[in-house]
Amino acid sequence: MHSYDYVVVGAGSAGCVVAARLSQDPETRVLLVEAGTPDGPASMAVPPAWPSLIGSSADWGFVTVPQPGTAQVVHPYPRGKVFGGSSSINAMAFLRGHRAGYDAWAAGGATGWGYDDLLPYFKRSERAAGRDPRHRGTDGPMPVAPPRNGHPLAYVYLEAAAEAGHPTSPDLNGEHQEGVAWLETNIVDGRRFSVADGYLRPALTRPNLTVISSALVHRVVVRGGRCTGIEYSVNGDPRSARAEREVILSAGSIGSAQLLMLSGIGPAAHLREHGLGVLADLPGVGANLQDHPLAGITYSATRPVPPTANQHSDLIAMVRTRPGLASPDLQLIFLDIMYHPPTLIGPEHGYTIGFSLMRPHSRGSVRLAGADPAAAPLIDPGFLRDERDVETMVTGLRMAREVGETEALAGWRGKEELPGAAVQDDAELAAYVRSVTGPYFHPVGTCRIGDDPLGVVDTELRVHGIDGLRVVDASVMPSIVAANPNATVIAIAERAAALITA
C-alpha cells in the first residue's frame, strides 16, 4: 500500500483544483485518482460539438429514473469521466449567478460561504481580461471571455431582448448580475479550455503529485472513526492507498454521495437494504438533489441558420419572472440551434429560445442500486415535482415567447413550431412544459453543508462523524446557485484548498 498525505478522489472541476493547490507545497504528497482517462474524443476540444459528448467515452452514461413530472421520461444524465470531469464535456459556460444565492447559504447556517466570502476565490480562479478588477480576477488559471465573434442570430437576439424590455448587463459576473449579456465561456483560440487544462496539466510534472487514471474507487476506509484511505481498482486489479492526513471526495454530486453510501456513511435503513454496514447514519447523504429544469420554444427559420464556432448560446439573460423577487429566478438561453427532445418533431431549419428555472423548489435524490461499486446509482432529480416549478416554467415560456415574437426577429422567424402559437392557456402550456423539460445537467446538493439532521458536512466541508474525510464539489451546496455551476464549483474548491492548508 502506498501512502500519501492527501488522497483526492475525482479529477473533475473540484478535484483538479484541490490536487493542484495542495501539491504546490513540494513537501506534501498528493494522490489524485480518476475513473476516466487523461484525454477523451477529439471532438471534446471543439466548442460546438459538446452535444455529441453525451454518451461518449468521456461520459459516465448515467440516466435518471423515470420522472413523473416530465411524463415518466428517463433522461440522459451525463457526467464527465475524463480529466477535467464535466468541465471537459459541458457547454463551457462560466457564470457565478446572483450574490443573493450565496448569501442565502450563509444566512441558513453555512457561515463563511456568502458571496463576499467566496469573491476572493472566484477572482483567484479566473483570468478575465479587461474586466473590473474589483469584481473579477485577472491572473487566475481559467481564462474566461465573451465570444470574439458572435453568431449573427445572437446580435438579433440582443435587439429582440431589448425590444421585450430586458436591460443589458455589461458583465453578469461583475457588479450587474441581472439582464441580457454576452455569455462568458472557457474557450481559448477556438478550443475548449477545461479545468484540467487550467489547473491539473500544469501540475503534472510535480514529483509530489501522483495521478492514477482508469481507477474505480470502491470505498473509503474508516478505522476507529477516522478515514485512513481508499480501496480502488485499475482494470480489475485491486489496490489501496493510505492517507496520512485526509481523503477528499471530489467525485461530484452523484459520485461523492454514492461513494459515501458504499462506505457505510449515509441513511442507515437504505444502507442495510443493500447489506452494507453502517459507520455513520447520515440521512442527508444523497438527499437534496437539485438541478435546473430546462425547456424551450422552437421556431422555424426563414433561411438556414449558419453554423457557429462557439457553443451555440452566445447570448444569455438572467431575469425575474415577477416583481418583488430579490434576484433573478429565470435564465433565458438564446440558442442558434434547435434544442428539443427527439420525441418532438421540429422544423428543417430553426432555432430555440430556452428557459430554465434557477431556483427550483423540487428536490430529488441519489440512491444505491446495489453494493457493487460499478453499478450505476439511482438518480432522481425530481423534475417539476413541485407545482410551483411548473407555474414558473410556464411564466418562463411566456417570457421566451415575448422575445421570440418581437419585430427584431421578424427577418429570421418563420413560425413558432413548438409548442405552436395556438397553445395559449395555462393548462396547455403546462402540459407542453412537462413534455419538453429535461435536465440542464447541473446536479448539486447531495452532501450539503449543514449542522441540522440532514447536513452532511460542516462549514469546513468535513464529513460529520468521520475524521480525516472531506467532500469538495457541487454536492456541498445547500441550494443551487442561479447559474451554470462550474464557476462556483471551482471557487468552492479554491476555498477548500485554503481551508485544508491553513
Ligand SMILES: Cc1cc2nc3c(=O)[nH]c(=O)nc-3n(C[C@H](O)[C@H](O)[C@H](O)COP(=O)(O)OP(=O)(O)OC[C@H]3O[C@@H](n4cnc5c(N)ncnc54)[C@H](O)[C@@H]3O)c2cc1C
The other form holds:
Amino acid sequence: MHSYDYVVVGAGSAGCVVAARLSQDPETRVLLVEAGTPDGPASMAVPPAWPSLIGSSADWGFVTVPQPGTAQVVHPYPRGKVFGGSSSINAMAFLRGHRAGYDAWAAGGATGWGYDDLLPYFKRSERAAGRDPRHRGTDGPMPVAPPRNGHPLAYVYLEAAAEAGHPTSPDLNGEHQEGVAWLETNIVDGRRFSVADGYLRPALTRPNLTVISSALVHRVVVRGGRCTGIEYSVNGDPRSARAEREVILSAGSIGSAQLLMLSGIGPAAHLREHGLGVLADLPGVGANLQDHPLAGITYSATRPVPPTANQHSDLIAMVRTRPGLASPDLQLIFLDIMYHPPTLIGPEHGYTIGFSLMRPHSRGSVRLAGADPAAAPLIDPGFLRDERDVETMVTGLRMAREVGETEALAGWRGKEELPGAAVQDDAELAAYVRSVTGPYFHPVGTCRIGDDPLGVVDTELRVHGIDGLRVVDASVMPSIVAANPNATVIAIAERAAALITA
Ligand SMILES: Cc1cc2nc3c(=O)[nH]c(=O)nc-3n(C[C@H](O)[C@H](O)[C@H](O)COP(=O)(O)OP(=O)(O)OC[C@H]3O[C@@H](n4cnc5c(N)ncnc54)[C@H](O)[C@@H]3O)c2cc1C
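Form predicted alone done; form predicted in complex with the ligand now:
What follows is the entire complex, opening with the chain shown before.
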C-alpha cells in the first residue's frame, strides 16, 4: 500500500486548492484521488455550452428524489465528475456572498469564518484586474472579469433595471454588495477557466503530488478512532492508500456526506438500516442540505435573440425583497436565453428574467440508497418545503416582472408568455412558482461546521470524534451563502490549507 502525508479525496473546486497548496512544500507527499477523468468533452471549454454538460460524461448524472414543493418533479442534480469537479461544468459565475452571511456563520459559532476572516483568502484566490485592491485580489490563480463584450440584450436590461429603480453596483465582489452589475466570471480568452486550470494543472509536475483519476473512493479507513487512509477502486480493481497525517474529504456536498456515511460516520439509525457499522454517531451528516431555488418569467422577443459568447447572464442584480432586511435576499438573473421547464411550451424567440432566493428557509438531506459505494445517493434538496420561501419567490417574480415591463425593454418585448400577464394574484403566482422552480445547482451544508449536536466538523474542519479526518468543500457551510457558491468554496479551501499547514 502506498503511503502519503495527506490524502485528498475529490479534485473539485476545493480539492484542487487543497492539493495544490499542500504540495507547495516539496517535503510533503500528497495524493489526490478523483472519480472523474482529467479532461471532459470539448464543449466544456466553450462558455455558452455549459448547459449541455448536464448529463454529459463529466457529470455524475444524479437526480433529486421527487420534490413535493415543486409539483413532485424529479430534478436533474448535476455534479462535476472530472478534474475541477463542478467548477468544470458550472456557469462560471464568480461572486462572493454579502458579508452578512459569513458574519452570521461566525455569530452562530463558526469562529474564524466571518467575512473579514475570509477576505484575505478571497483575495489570495483571485486575479481581478483594475479593481480596488483593498477588497480584491490581483495576482491569485483564478482570473475573474466582467464580460468583455456584453450581449446586446444585457445593455437594455441595464437600462430596464435602472428604470425599475435598482441602483448599479460598481463591484458586487467589492464594497458595494447590492444592486445591478455586470457578472464577473472565470472566462479567459473566450474559454472556461476551471479551478483545475487555476490550481491543479500548474502543480501537476511536482514530484511530491500524485494524482489518480477514474478512481472511486469507497470509504475512509478508521483504526482506533484515527483515520489512517482510504479504500478505493479503479475499474473495479480494489486499492488502498495510507495517510500518515490526514485524509481530507473534498468530494462536495453530496460526495463527502455519502463517503462519511459509507465509512460508518453519520446518523446511527440510518447507517444500521443499511447494515453499516457505526464508528461515530453524527446525526448532522447529510442533514441541512440547502440550495437556491431558481425560477423565471419568460417573454417572447420581437426578433431572434442573438447568440452569446459568454455564459448567458452578463448582468445580475442582488436585491432586497422587503425594506428592513439587513442584506439582499434575492438574485435577479438577466438571461439572453429562455429558461423554463421543458414541459412548458415557450415562444420561438424569447428571453427569461430569472429570480432566485438567496437565503432560503427550506432544508433537505442526502441519504444513502444502500451500502454500495457506486449507488447514487438519495438527494432531497427540500425545494420550497417552507412556505416562506414560496412567498419570497412570488415577490421575486413581481420584481422580475417590474423590470420585464419597463419602457427600456419595449423594443425587445413581444409579450409575457410564462406565466402570462393574466396571472396576477398571489395564489396563482405561487402555483406557477411551484410548477417552474428548479435547482440552481448550489448544494451546501451537509457536513456543517458546529459544536452543537448537528455539527459535523469543528471550526478547523476536523470531523468530530475522528482524528486525522477533515472535510473541506461546500458541505461545511453552516448556511447557504447569498451568492453562487464557487468563489466561497475556493476561499474556504484556501483558509483550510492555511489551517492544515499552520
Ligand atoms: C451545472 C452547475 C452550474 C453551476 N454554476 C455555478 C456558477 O456559475 N457559479 C458558482 O459559483 N457556482 C456554480 N455552481 C456550483 C459550484 O460549481 C460548486 O458549488 C462548487 O464547484 C463545489 O465545489 P466542491 O469542491 O464542494 O465540490 P465539487 O467541485 O463538486 O468537487 C467534488 C469532487 O469530488 C469528486 N468525488 C465525489 N465523490 C467521489 C468519490 N466517491 N470518489 C472519488 N471522487 C469523488 C467529484 O468527481 C468532484 O470532482 C454550479 C454547479 C453546477 C453543477
